[in-house]
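Given next, in structure tokens, is a single chain: the form predicted alone.
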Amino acid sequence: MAYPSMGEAHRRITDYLNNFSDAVSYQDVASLAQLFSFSSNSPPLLSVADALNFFQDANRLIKQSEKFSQYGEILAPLFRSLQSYRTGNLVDAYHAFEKFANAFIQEFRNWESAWALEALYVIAYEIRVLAERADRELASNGKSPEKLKGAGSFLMKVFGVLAGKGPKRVGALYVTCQLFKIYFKLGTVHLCRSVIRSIETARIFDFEEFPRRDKVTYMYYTGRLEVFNENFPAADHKLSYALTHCNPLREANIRMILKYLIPVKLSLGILPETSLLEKYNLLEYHNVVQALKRGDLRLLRHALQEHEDQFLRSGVYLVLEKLELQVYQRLVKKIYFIQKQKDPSKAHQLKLEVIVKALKWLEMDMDLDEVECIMTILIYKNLVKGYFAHKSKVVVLSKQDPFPKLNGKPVNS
């Protein structure tokens, strides 16, 4: 790190202070936001950080001018945070950034208009990212990582500031999405409920007035929550909304949405095209889809085993595991069609031993009792229409629509 001369350091710091003051005076939110964007690692910002670490008396520059001193509670901790960030001391950088952010929020409350919202968005983003990095530093030193939790508390305070009448309320959804990211990261997704309730039931919010970017992110995270709750129709609605409204050029975001939407669609009996899986590099679902098409239980279990870690990390493993019933339905349906070709008059009578043989051909060793249990479940779940003739160990299928389609509805629980 090459330090500037004393005069150059003084000039850089003074320029930064003037830029801040001018941005606030002229309500130039784009310029203001750039001054807070640590994670951008922009050369101008890093050069100011180098100057601060060399000059070591920036507070004097703030205090000696009334133009700057009125914002001293914002600027002093901001400078300390920038200094620590530049030297790689992320825990100290976080502490100072949180003080700066709290001071900024106090000033933001006093501004009647919402002109500084984009700057507030940058602060909300930066405090989350900085907290994550600070927690990694703490964990590597054998200490308890707690900064991300602190960032969540700060963002709840920001949400409270925005969740009122007036033009500032349109910023509430962006902050909500940052909170979702924190709660999902910490594994405390139950904390999402109170924020969701505020967004979806408060009369002051009109969902359609929020920016499209924020609506897409919100629907993505609430859709994931519905996946965890196994409310697949709601998950389908929310994730489909996110997909439909997502910027088509943001392929990484589309892939993230599809990673959850595909298992949801599969649960509702809707299979994706292979071309979609190939386009967005989601080939881990290829054999799952093929297993559903073929009625191949062995292939499904192999696919789940092969990509187990990936599916567990995404939280969709249990969703995919429950597709076994649809695979059994498909297998029984194939046996039915084969019998119908051989002897149409007896096609609706399926001997359990035939199903046992088909499973053995798939290297799935099951006895008659196990198969009878599976068929009972299929009938109960309305995946097969028919009844048992227990003495003869035969499933008598309905002559009308023996294999009801899901048609976008989940398997009966």
The other form holds:
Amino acid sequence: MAYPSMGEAHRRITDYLNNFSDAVSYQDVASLAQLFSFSSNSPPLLSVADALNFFQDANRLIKQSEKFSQYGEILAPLFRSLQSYRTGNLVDAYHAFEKFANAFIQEFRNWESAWALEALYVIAYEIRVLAERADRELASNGKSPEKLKGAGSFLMKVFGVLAGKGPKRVGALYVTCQLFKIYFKLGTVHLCRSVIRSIETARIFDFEEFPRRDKVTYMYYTGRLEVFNENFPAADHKLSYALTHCNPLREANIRMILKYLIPVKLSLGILPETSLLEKYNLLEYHNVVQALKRGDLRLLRHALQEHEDQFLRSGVYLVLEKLELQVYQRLVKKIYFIQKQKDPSKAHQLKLEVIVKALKWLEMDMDLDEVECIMTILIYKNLVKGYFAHKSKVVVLSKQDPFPKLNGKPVNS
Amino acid sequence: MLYLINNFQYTKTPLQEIFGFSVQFRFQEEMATEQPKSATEDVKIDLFEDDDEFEEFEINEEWEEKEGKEVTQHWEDDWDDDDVTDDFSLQLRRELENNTEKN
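Having displayed the form predicted alone, please output the structure of the form predicted in complex with the partner chain.
Let us now look at the entire complex, which starts with that chain.
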């Protein structure tokens, strides 16, 4: 930390105040936003922070001139926050930043045009990131972390400010996405519902008007929610939208979309090419795909076991586990074709004991009753067309299309 | 067994009884029942990470969408064919034909 002289500190602080005031007067949003982009750790900003910590009486400077004092409610907490940020007191920095942000919003409401939206985006981002750091500091001191939750409440307020008829409304989706990030991090994803309902049903919002980058992020998170709820057609639509419209150079983001889209596609009977899994390092799905292609139940179980932790963490484990029925279908279909090659006239009659034998080979010890149960489920869910002759323990397959394809639709639940 | 997690109905299958819920679902379940927790317990549970937090786009980030379409073209929906000449199918056939030995 470089210690300036008193005169130098005075100069830096006054320059900052002038920059702020001029940025507002000339509606220069880029310059304005830089003044509170703490996470950028830009040298000029940090040097102002040093000056503040050294000078210690910045409020006097604010009051010295009407040019600055008119924004006193905004600037005083901003300075306090910057000082605390610089000395690593993240909890104090967060408190002051929230005060600054609240005061800024009050002023922002009075500006009719949307000129300052980008500055608002910066505030929304910074308050979330500061809250995360403050919570880490609280946790490391054995205290209860609740700043991120508070940041969420603040952003809901900001959302309310933007949810009006004027030009500021296009900022609402960015704030929504910051809220999503908070709720997903806290595990309180049920709170997403109200803001989603606003975006999707309020008449003031036209989804197409929002900036593309926000639409992509929004579809990613709402797509993930659809995966949690196992609404696979909706999840497919949203995650595919995100995939199509995402910046192709942002490979980390593409990978994240695919991580959730692949289980969805598998549930709809659509398989990713191995080249896709390789390119985006998603090879944990490779054996799942192979298992589906082959009808190999043993491979599916191994694949789920091998990557259990990963699948549980991302929440797709249950989706993948349910692919078991489709793998059964494929296996039974193969048995049918093998039989057909030997004796076409009898092929549509599948003896249960033959299926038991195949399952035993795949290290799945099941008796006739259990296999009968599974065949009944397959028929019920329209994965197999036919009926079960209980006495003779034979599945009688329909002569036409005995193994209906999913054709992009999920298995009947 | 029926669970209510974040107002979404959620049924545990027998396999889930064995493997249990993911950490995430367990947390949501606790949120739903709102049991009082000690401060140190909070520390472990509340400090969640979302492994898959989407990276921020720059404010004025621009890109060509044409290239983006490329990544959507690597899917197959015609894999479910009648071919039983692959290794797995051949092994399966051998197993099924082996009908007297194993009994």
